[in-house]
Amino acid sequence: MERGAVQAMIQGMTRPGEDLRILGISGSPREIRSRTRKLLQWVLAGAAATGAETELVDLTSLRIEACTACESCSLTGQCVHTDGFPFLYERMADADGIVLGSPVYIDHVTGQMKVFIDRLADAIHYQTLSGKYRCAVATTWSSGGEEVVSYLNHVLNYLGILTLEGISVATGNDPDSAFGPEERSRNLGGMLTRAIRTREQFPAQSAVIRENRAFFARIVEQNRDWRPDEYAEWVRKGWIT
């Protein structure tokens, strides 16, 4: 890996010593200059005063290739590239809870999230993170910033994740303005916990999942030959019939 070793990447993990585990990924550049971070710190620090176990993930520190959709993934459930997405990847498969943050750069997310949600295709085919708890946030200079939001819960809606209302904040010529709501983080980042341990239920959006996943069957039918385990596990799950 890239700029160092794996517990360069990982910053401000707390074990408070119960086991429910909350990541959280940054998709800014600017690493620990950023006010996107500041509010991603606030909601683990409310997540680990509830009891959970969290760390933060700096995309820029690790080295993930943009997808060339050569459909490798698709059929043999490996990736072309040799980089750092795996050990994110086996990350959020062992969380319980996962926070986005991004800033808003041109009316969206970073390119560097952009890159890391594309390689997440096949966890999204295959519905492997599946029945977690997700919450996002997002800054932004005067605007975007809850359409950012809102496409982060698309994508972790899409990888059959349930979310929390998220928070967005516009720092407009005040820079600082960006630290204010501390305690609405914080109050995410529990509400995030209790969530995940009360399996807190969203009709509306378990409805949502449900469509996607029907569709998605039908990937998972097509490539039953190259990968039959993963068919027997959706045949297990009541996912295909």
Ligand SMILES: Cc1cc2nc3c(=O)[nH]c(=O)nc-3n(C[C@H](O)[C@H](O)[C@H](O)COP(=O)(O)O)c2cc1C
Given for the second form:
Amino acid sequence: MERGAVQAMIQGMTRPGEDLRILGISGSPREIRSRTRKLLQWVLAGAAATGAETELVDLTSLRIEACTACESCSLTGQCVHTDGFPFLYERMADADGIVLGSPVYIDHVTGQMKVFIDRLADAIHYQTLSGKYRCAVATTWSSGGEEVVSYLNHVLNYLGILTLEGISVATGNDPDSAFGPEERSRNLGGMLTRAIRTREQFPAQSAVIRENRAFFARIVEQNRDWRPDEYAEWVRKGWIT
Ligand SMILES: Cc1cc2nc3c(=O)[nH]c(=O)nc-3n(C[C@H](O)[C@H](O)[C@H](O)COP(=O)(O)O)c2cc1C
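Write the structure block of the form predicted in complex with the ligand for the protein whose form predicted alone appears above.
What follows is the whole complex; the chain from before opens it.
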């Protein structure tokens, strides 16, 4: 990918010179007009104020193809698509914290966000993003915001990522209402960097993550013959005994 194209995809990057990195991912197609993106920017600003390096990626700035269930990733670890997903996955892998944001579309995340989440299936099965921290934000006209935040938290627990509370805002017929919770969003960004620095523990979530991992261990064992390195890595980590 050309350098100029990469720069165009990374919005509002801050580099205060720290090694802690927080990545925001916005699922709104409205890009700079998006209220969800505004919430994300505030969370990132709160993280930057506590010393983190931050960046924001709009899913619509990347071409991410939908999963076709061809099972290539399961068999080889490689997806058949050549698109923007690896670019974003690498940034997720490099980040210490991830903030996901989606507007509510018919009681769920946007299609763009769901296509992206489906492409994380192999990362979920192999727990390749395990140990990171994250939080979620959503905006809605009137309803479904809390459900979307809760769904995003659930997905990221699947990835082995510990989640902080999220923020959902119902804008109703007052378009300025999404611009009220600035302080709450900034605080959430600060909480995220603190949780990462102190390796804050969330025992209930860790129990769920362990349970999920025991389930995914069966997949890793089944694929042992064609993905021996990953199997060995799971044994080394003590996730398969
Ligand atoms: C296709 C579509 C579906 C939507 N579905 C819902 C919905 O089910 N419930 C709701 O309260 N608002 C719904 N909305 C409104 C958006 O969630 C709301 O305007 C949101 O703040 C937009 O976020 P954005 O500015 O970040 O794009 C929908 C909007 C669109 C375009």
